[in-house]
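What follows is a single chain, given as structure tokens, in the form predicted on its own.
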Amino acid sequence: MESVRMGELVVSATDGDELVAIGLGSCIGLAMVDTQAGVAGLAHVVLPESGSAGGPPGKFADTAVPELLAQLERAGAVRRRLAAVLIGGARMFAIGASLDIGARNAAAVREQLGRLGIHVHAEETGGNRGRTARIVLGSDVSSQLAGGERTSLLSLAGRTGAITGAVRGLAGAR
């Protein structure tokens, strides 16, 4: 198992390996799969925009996402064929909405992937509560709700190109 913290991605093209981002609150672990090529990647990121901050590319969605596709291309993954998991973006303080930082992080990654022509395929994001998100590769890719039982976004199984999940978009979930 390869633990996915804040800030970092990991890619990986070896059946049976377990790439998890544990303690998504308000962060977004964004997994991007081409079952064709048997490739995945899962960044853990933590805020939507760099602006003129450091810090390593996984960290902001502006920055996480580029990087990703990148790394992931170089494995051996195909653009178009790629599939991308949202799970995470709670919202884990009762603040204003504007300060509502798992939603912005959630759309600041849509908005990335959308620029770059990835198609999100299955979301798990919204609520007040923790979430892991896991990607096995040759099974699927998963959420886990704190204190709830795993749920699957995405199969990986068969590496055939057809991938099936659901989008759930969780916003009164508690």
Contents of the next structure:
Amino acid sequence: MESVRMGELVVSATDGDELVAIGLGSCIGLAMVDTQAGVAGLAHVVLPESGSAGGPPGKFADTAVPELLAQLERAGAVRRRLAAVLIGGARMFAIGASLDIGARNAAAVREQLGRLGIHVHAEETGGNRGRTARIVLGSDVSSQLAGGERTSLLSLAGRTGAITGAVRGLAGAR
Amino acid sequence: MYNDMQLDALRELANIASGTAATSLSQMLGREVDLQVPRALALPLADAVDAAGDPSETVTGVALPLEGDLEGIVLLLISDEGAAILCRLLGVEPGSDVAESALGEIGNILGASYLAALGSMTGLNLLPSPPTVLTDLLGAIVATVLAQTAGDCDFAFVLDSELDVAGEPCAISFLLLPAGGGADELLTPLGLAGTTA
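Could I see the form predicted in complex with its partner chain next, after the form predicted on its own?
Below is the whole assembly, all chains and molecules, this chain first.
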């Protein structure tokens, strides 16, 4: 299991790999996958905009989304086939009425995805509870509340396996 | 970042302040409370979460934003088991609404006594706001606090003290997280600010 911590971003093309962002509060776990290419990536986004602030590209929505896209493309993904899943963006504390970072994070990630023409397949955001975002390559993208069950949001048990199976089937018939 | 002398001074501030908090907790519970040596940590955000504990553990968090001369948050982290023990010692049913307000009250008392001691040593006016109590993943609680206090900094600064209720598996992790990721406001009155490398 590869842990994707605050501000980090991980891409994998290895079947069975598990990418996990544990304990997303106001942060967003952004999963982007190209099922056909068998490539997936997860970013743990902390804040909407980088501005003058420092930090790794995965930390801010406006730098994380382009960076995740670039790394996925280098790993063989095709932009128009990418599906995005947003998890997190909760409002855990009633502190600071004007400071709903979770909602602002979700909006900023959505805006970046829209700008780059990346399809949002599913979203599990808002509320007041923490979540864990998990990608298991070849299986699915899921969200999980503390002490709860995993909710599968996107199946990755997809075409790659099916096509391989079909080709094998033909070879066997010959 | 901070040099050794600055970190030593901050640790000593935390030591004295959490000693005062431990005395208050002891009086409240009628039990002896032991204090571990505090840590003064300046870490990248991701490492700061790990330093606070296992991010996947479900814990009770009590958050008290600061008012006064220092911006930031006081955060108490208590394991499920520890929270149940505190409730039992206070004579309330764990998991009930009353339990939540009792844990909030522990936050109030610890926060107020810690900040009063810290204030008298530094000359700063430091007060806690009313507490928010929540039970969730440690990672989600700490990351959400860090996003607010140190989100736009490269490093998070954390003063971390641990209070143990004697004879019980009950530890309270007491964190002071100044906003801006820094502790310059605490160092200035000691004449130790401005020498950062």
